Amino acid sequence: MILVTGATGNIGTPLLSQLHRHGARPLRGLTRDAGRAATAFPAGVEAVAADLARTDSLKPALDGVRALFLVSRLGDDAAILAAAREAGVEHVVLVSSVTVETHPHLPAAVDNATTERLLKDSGMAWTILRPTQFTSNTLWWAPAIRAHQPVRVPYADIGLPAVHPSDIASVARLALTEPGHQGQTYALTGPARITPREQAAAIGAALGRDVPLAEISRAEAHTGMAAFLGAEQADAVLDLMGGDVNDALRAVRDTVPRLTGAPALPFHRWATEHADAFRP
């Protein structure tokens, strides 16, 4: 059995898919409303409802698992991790960060890093993919841009390697069906560097109208982000996003494409694909 935590997220989604589709059985997902889950997973995949925060609730969930896909920093990983390795779970395959390489003294970084080390020090097999920024985080611009306003970002012309949720479940599939994965670290990336200014583009395209970007500043954009995230995490998310950028966040990584054998995706291909929800 198979536990994908998740499952109607940007990863679990595709994740759940490919391996439907590649044929690993039995399946399972993890969702807090898995009566509304159930008929939207392929055919045959188990729903099953539970919340990372309560532990105590995955019990059922974990019930027979042998394989477990986790997106760190959902809930309570250090307790997640004991109920999975009490319940026999064998192999966990973990989405971190890469930022635990790139900055790892940023505060989310440290917590992924301890995660981790959590898992690694369980006893249970484990995989640990460190994904850079999403292509899918554009959609914090949806209400902007569904009311055509100006999309209203720092740094935009700065470029960094987003890469789509769909390569970072591709990764997933074959850590958790096939062998040679087990005790392995994999930072992946998209094709290539994509500014901002880019990605407003990319989905203008695929709207078929101009998308305006408006370039604001550092600080400008803290008040705002401050006020959902807090200021420590709205500094953390600039630092990323361009203020405190280094090589090591920059760089292209070949890992997708040398584990898939299949090129990384482009955003334009993820704004493509998601057009609808920047759609009035």
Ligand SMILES: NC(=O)c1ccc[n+]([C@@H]2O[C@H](COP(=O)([O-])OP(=O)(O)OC[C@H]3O[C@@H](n4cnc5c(N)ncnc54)[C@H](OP(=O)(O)O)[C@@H]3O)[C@@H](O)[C@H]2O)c1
Second form
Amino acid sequence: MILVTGATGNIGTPLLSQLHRHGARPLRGLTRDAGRAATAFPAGVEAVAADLARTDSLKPALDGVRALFLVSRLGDDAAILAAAREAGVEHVVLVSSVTVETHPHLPAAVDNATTERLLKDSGMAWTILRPTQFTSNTLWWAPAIRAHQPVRVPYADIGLPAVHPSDIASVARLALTEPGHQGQTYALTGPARITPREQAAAIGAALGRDVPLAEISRAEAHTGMAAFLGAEQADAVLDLMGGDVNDALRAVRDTVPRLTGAPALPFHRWATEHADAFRP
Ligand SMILES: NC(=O)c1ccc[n+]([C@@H]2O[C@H](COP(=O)([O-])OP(=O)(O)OC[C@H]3O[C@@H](n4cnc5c(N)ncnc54)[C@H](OP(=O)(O)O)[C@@H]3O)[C@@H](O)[C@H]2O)c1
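For the form predicted together with the named molecule instead of the form predicted on its own, what are the coordinates?
The next block holds the full complex; its first chain is the one shown before.
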């Protein structure tokens, strides 16, 4: 049994589809809302309702599971890993972050590094995925674009190699189902650096109209983000968007094509697939 956490999310959705399409069985998807799973998951995928923040709810979800796809930081990762080990899970594919390598001082990277270490010390086999920023982060812009307002972003001309969540899913599927990936740590990026200005243009091309962009200061962006994320997390996100980027964060990695045999998916592909999210 393979259990996919974050199963309704950016990675989990394509991962369950890919696993199902490639014949991986049995499959279970974890969501806090099993009612929603009935329509979200491919036919034949078992839905289980559990909350990763409540480890006591995980026992039924982990029953019979041998391979676990774990999205980090949705609950107490130490407790989740202990529950997985107790349930007899043999292999965990963990979504961590490239910031463990590029920005190890940031709070989220410290958390992810701790989880990686716990997993390595757990006695279970492991594969660690360290993606860079996701193409799907531009969904933050959807309300403005739907309202025909300019996208307001700082660092509009700083390019980073945003990764399509389907490519993360492709690597996760291989790690969950094929030999040779245990004990590996994979940094995952898209095929090329792309700036926010170019991302807005690509979304505009997918919509068939101009998507205007207004560059704002870090201070203005911080005010808006801190309301949702808190001041410290907003600072970290702004550093990663452009305030403190380094060569390691800017580097295009060959991991996706090397492992999947296909080129990493470009931003315009994600924009075309998700154009409806930006339509009124
Ligand atoms: N975004 C980036 O740029 C970036 C970069 C590097 C690493 N990462 C890492 O990537 C991961 C996020 O992956 P993603 O984008 O696929 O996730 P996501 O789409 O943001 O969310 C995944 C799913 O998690 C579920 N969830 C949330 N809280 C939960 C809880 N308490 N218990 C159980 N399920 C819960 C939600 O499903 P339900 O509502 O159905 O329960 C949600 O659909 C995180 O570990 C993040 O640190 C992200």
